[in-house]
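First, one chain by itself: the form predicted on its own, in structure tokens.
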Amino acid sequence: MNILFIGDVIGRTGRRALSDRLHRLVDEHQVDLVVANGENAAAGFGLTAPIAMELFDLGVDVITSGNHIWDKREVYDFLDREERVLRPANYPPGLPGRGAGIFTTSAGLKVGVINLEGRVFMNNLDCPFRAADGLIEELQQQTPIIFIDFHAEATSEKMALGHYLDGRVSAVICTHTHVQTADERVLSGGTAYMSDAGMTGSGDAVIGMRKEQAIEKFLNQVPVRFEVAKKDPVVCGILISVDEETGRALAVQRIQERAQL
């Protein structure tokens, strides 16, 4: 089976790029499940229920997220209602939503998806390594195919989790920095890994935001209101081929395509 993961969708620019390219990617690569990180889909910060439904209408099957999932408080109730939207599992108990789930493809294949957040240069959360241990054991009772979106800052933490889980999950694909890395590979135990899937948004920008505003922030060191950039829209992500019986990754392919808008 083939899993397509789309890196952080940034605002309207990212959603328009996805609208332009997603169906073609799904058809060309015979994709069975589309997972997309949507934590920046609402004007660059957070997610709302209408925008989540827009992503589902575009062909996304599961939305993962990260630290920005909490930026729009109106999404909190939606997180409890909508099982297809995940937030990092290693936040404290009692918060809205869920961090993992089982999702069934049109061919009847069950795929476990886990969302985790890193701790290095990030929030002081529960250990993502130990959180993964428990969730993997639970999901493996239903399927050998398990995909993880690890939303983290430090490449060392990302790589460490990939190797820690190698052979136990199908893929550990990381997000958060918005800069696509060139280290996609299948680890020795059969787990697909990538340090950052990149972003789906403006390529003529600073991590999706207007470059002039980012430069002003660095020059003057005062607060700046960031706006989503619009030029040169690009779709970034990774395609993962997985053995349906064992859950082992067979191949990976980096995705980076300019949208035609």
Contents of the next structure:
Protein chains: 4
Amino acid sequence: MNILFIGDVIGRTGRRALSDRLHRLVDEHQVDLVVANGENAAAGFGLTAPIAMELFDLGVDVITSGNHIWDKREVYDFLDREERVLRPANYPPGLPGRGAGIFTTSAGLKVGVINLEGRVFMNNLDCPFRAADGLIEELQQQTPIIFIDFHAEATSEKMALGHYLDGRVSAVICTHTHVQTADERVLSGGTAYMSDAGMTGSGDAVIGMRKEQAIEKFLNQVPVRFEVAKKDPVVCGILISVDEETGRALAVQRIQERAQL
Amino acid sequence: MNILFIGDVIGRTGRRALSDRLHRLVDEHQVDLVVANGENAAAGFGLTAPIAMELFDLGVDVITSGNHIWDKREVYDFLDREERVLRPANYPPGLPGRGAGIFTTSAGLKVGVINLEGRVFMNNLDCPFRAADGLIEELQQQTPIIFIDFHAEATSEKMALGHYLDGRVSAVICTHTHVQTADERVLSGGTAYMSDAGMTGSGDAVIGMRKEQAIEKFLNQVPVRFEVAKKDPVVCGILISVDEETGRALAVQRIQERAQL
Amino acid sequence: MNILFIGDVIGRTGRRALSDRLHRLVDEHQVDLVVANGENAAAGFGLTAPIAMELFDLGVDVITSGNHIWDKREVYDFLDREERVLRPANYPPGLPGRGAGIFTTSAGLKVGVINLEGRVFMNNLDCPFRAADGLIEELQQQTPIIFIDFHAEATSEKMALGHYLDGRVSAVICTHTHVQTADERVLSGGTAYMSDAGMTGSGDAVIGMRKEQAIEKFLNQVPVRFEVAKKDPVVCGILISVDEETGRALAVQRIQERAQL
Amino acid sequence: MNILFIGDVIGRTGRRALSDRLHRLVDEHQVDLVVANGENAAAGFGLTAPIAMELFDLGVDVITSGNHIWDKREVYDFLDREERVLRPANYPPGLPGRGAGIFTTSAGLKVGVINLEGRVFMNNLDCPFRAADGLIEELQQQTPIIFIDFHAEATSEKMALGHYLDGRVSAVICTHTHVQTADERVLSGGTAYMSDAGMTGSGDAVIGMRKEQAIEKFLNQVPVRFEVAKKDPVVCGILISVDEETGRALAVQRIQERAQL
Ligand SMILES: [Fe+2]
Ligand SMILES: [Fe+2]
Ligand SMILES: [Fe+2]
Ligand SMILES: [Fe+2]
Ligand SMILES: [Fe+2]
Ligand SMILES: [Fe+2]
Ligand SMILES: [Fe+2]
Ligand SMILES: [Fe+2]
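Counterpart to the form predicted on its own, namely the form predicted in complex with another copy of the chain:
To see the whole picture, the full complex is given below, headed by that same chain.
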């Protein structure tokens, strides 16, 4: 079976790029489940219920997220209600939403999806390694197919988690830097790994946002208002083929496509 | 003319991988100048004079570096003596070594090379954007061909510098994360750009170091001794074709090759 | 001559505390110049022109600041116009405002005031040590009396700057943590030093802000709206006696007074 | 009953200062239990078994610590063996040592001691707030008298924990910045609080280490070897009077004394 994962969708540019490419990608690669990171889908900062519904309408089955999911308070209730939206599991207990779930494809396959966030250069969260241990044990009781979106900054933390979980899950695919890495592979234990899936949004930008504003920020070191860039939209992600019986990844294919808006 | 840039060479594994592949790469692509980042060439931490000489013997013309160049005190004098080794230019005045130079290819072409370090999640240095402004102005008086190794962590800072310098230099190629990115391109102004050239060392590792040690570090959060990993050596880098008259980049080609040790 | 320095004034609570105590402090201690850090005077985040005028009306002669001075865009023009408001001098060139000035007391004494910001755990700025070197040289041409507000987080950076400048300025008094330290003293070279002057605002709070909100932030690790606390207002600062001829500090006295609102 | 807490003891200078003052302090203030932070007792970096025994011989009853406790591998076994040495409780499970204990005074009073570490600008640990909740519940089954050494950098995190635990423990006294704060008090719920107890070591230094080395570090931003300073030794800490029945703090007194070596 095939899982398509789409990296951080950035504002309207990202949603439009997805609208242009997603159906074709699903058809072409016989995709069974589409997971997309939506932490920047609402104007670059967070997610809202209407925008999540828009992503579902475009063909996304599960939305994962990261540090930006908390940007808009209005989404908190929605996180509690909508099981198809995940936020990193290793935030403190008591917060809205959930960090993992089991999703069933139209062919009836159960796929576990886990969302985690790194700690290096990021928030002060519970250990993602131990959080993964617990969640994998739970989900494995229902399915051998488990996909993880690890939202993290440092390549060392990402690669360490990939190797730590190698052989226990189908895929550890990372997000957050918004730049796609060229290290996609299947690790020796059968886990698909990639240090960053990249972002889905303007390619003529600084991590999806207007480049003049980013340059101004670095030159001046004072607060800057960031807006989503529009030019050269791209869709970035990764396609993972998984053995349905064992949950082992069989192959990976990096996705980086220009969209026509 | 063609510049080959090699990402952070990690310990003996990296040097041996380079020994296996570099001559072939130079021949195959008619390379005029080889620049390699050597900040991790000495057992993963820093550089020494003998190891720098070993890299020159292998065919490297210029060694750039980054935050780890200061790890071994014994290299400080050498930095003052050896013009072919650069350290980031935006460290405070008064430190050993230099951050930029002009190098002449065997065909007699002059190439300016600048080494800079980012500040986000890194050291407290002078502004790399303004440092670049000054150095480019200087080097441009001698040559339109200027290559920059920007050693930085955050993708936002890297991309911002790339766009900021677009049209003023031949290439802004970044290092430090040790994971090659898949975003190599020539920006609209004619500057080659890539968010990370990747590393040259063991591919079955965590950023070139032994994976069990890295996992232990993240699990326990206490000091760990890191050693260079040995398996699956790879050479990562980028090949840049530059118009000799204008200094504009004409094409880029990502390099990621397995080595035989 | 006597300089009274008042630590970060936090919102209306801080301004009202100052209104209650400042005149008495000035009278009691025969203060010649009042310097106050105003980076949090506007509802805890930044400064505005009307609030700066309010502080001047209360008896403040010079307002220094820190990282929060840039919070409100509307103050930028004012920073250019109003010489009595300083922002850290080691921000990049080209930003509004200035980081140092000479101020004349009613007795006709000239006092140089310098505002600097630390880099450890803070913004990516120019080196405060070297910035201090240059500004001191300038100001010393007009007066031996120089007061520095060093707005910084790490005690190591603060104490290092104090010792670095010992004998060259009248005082290095630090701010930013909002907690007064008990290490006020005159260093061996004649420079008054204190690792933090403390804040002027609610003492029944977390660094001047409502304590329930701060606790929520640490428990949940998601964005929280912070509001200025109101109970138990205090005025914190330090009184420095300076030899007018030599600029050397003669004595220091820590100020921590409860206000009646 | 009276608890004397001594802030971070820095190398031999700190141990000698303690040797000079501790007995007098204990006698003068009728101290029932002496707790001292020993994370820097071994040449400024970590602790060893012989040095811990030296501190016990000087009259210390319980040694707490912080991030530096892990600096010397040789202490790990000792942490497992010696119940009187604590390390922060919120490190990952499985590490050597323990983070809390019950200690009995010569008068037969039981005192719970908890050691925690902050996360802001520090290591990626488990939540100290939730860790405190669990440990307090345990210790309260044996005694109402509970002392906490919260080893942390940010004043906001320290004050938030103090208020969070107010009324549940006898004291939240913080360490790590090595600079004593002037905010010691008994909070409204009966918990003694202080943002930093300060350090015990050379007062003519940068947080206890040689000042020229610290200045060099900030000027050059490259690795520096730090050595313990020797001049002007001081003992810093806090004396807390606790109601034996309720565990509420009755009074606090800041301790800052010069030692004669
Ligand atoms: Fe994102
Ligand atoms: Fe993110
Ligand atoms: Fe490196
Ligand atoms: Fe590096
Ligand atoms: Fe402040
Ligand atoms: Fe501040
Ligand atoms: Fe310490
Ligand atoms: Fe510490």
